[in-house]
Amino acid sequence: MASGTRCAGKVVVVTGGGRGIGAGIVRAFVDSGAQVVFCDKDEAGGRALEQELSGTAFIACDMTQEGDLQTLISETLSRFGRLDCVVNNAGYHPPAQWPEETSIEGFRELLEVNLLGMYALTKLALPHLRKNRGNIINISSLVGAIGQSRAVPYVATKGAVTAMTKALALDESRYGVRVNCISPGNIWTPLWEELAASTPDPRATILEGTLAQPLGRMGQPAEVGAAAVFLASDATFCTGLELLMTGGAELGYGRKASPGTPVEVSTLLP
């Protein structure tokens, strides 16, 4: 999907690359010429990732430790000398939990891993950003400005990001540097298909998720790739934007009651 050379000399980080969502990532900027350094906590599959793609380097990383991003960025400066992009994609969707079945303490540690991480890697990375004139992606998603049932902390985390690089590109533009955002739908990943696992009818879950999309599909990590790649590198306009990925999910109107909501039924007849 990306032509070789649109990101050739750049040096770009990206987070949970390892696999789904990030591996996508990780391939779209290689093949736009980009040098990549991804990090995962999935040691295995990041350096099986690292040798199956040339111009790549993999550090494993946990996001919630401060000194794993430190190095995470030395590295990255002490094998290229540069850095010009960072993508925030690590992130981990909880499976469903009505409220009285979430707790403060699952809660937090989610907002350790999708937000505070995020944070915490961006501001150790700005320094060296603002030299390049480079930009910062965030992966949120959709459900952080439409919802998304039994998924409270997890969507409280994602209206975070995108809330924080609306702000975030405000206080960067005075810098040259740019800060959007990709919201993505039903994207197809281990991790949906781990979800749809958990459920009791995973084959019924997969098809609602094929559905809700107009386009009657659900998208591919590269296309979310796709999408890093023209706003690092062809969207030199574009700050404080959120991209929504979605196959038009979020629009027209849908059967949106859930089971056991009381129902009233208006009617004209008399």
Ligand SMILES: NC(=O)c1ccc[n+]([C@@H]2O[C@H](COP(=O)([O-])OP(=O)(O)OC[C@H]3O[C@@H](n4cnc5c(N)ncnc54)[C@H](O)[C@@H]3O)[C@@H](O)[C@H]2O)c1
Contents of the next structure:
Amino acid sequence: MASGTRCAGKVVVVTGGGRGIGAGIVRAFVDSGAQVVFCDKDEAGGRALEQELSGTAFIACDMTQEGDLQTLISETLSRFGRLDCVVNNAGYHPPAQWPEETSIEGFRELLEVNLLGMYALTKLALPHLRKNRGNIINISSLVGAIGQSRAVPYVATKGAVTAMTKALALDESRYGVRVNCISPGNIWTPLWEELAASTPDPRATILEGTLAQPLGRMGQPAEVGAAAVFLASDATFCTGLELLMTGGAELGYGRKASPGTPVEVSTLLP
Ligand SMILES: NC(=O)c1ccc[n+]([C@@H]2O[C@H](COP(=O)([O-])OP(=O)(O)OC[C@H]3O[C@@H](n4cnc5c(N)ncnc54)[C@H](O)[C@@H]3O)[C@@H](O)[C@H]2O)c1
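Switching forms now, from the form predicted on its own to the form predicted together with the ligand, please provide the structure.
Full complex below, order starting with the chain above.
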């Protein structure tokens, strides 16, 4: 049941809404009074959330299939008659890989999911968003700005998402369509848990991920959801913005040389 009215009368599409950050965004928009259409390639998770939350409609959809994206937009319009906001959240982070472990084919597939699917949906949605001076929110990542070890393809896709957000914000400003992105740091989600489970010591990996934030914890999907509702409803003078949601992870110095790096200690002192 909606407890707020900030987005009453608005229709919002959220991709990858079946779990994790996407589910947090779906919940936040429902709480703000919006009608939410969300998609996911995982049908079981999506259907369960749809049952739980009235005011939502789930559509099974793979972001890499343009026909699925066309159905997502056309179903949204036939059921609710308008479109005010698209949250491009669906994405994937592969397990850690050194450059020599990556493949061009794997990189290409990741681009399809993390970047091109987002752009394909955006293109289909824009004519409808322009009618309502709507907005787009892309879920990028802090690592698109600061890099991440053993994640070249992922970092490249997210850097592109942030850059695309700014370029599109410029082009769509003439229609009054705002385009912003949220760059989360470590948010505790099923994906984070799965990635930790793929490491030799999952508990140590989770502890390291927790201590990366000066705030001493990971973020929650609900916190990203709250930021998305803010960008959609209150941030009316923000476009091309990259909103960092990181618990301060990018602040300050830290130990950054990897174990095999030759270390030179300066000997300025006598
Ligand atoms: N969790 C983090 O710490 C973190 C940090 C920065 C950015 N992000 C980004 O946030 C987004 C959500 O991440 P998460 O941690 O919630 O992941 P998650 O895996 O827990 O949830 C992602 C959802 O997207 C769906 N999805 C994936 N590929 C899809 C496709 N091709 N078509 C349709 N649905 C698809 C999955 O089925 C899943 O339900 C991603 O774009 C991710 O890169 C996450």
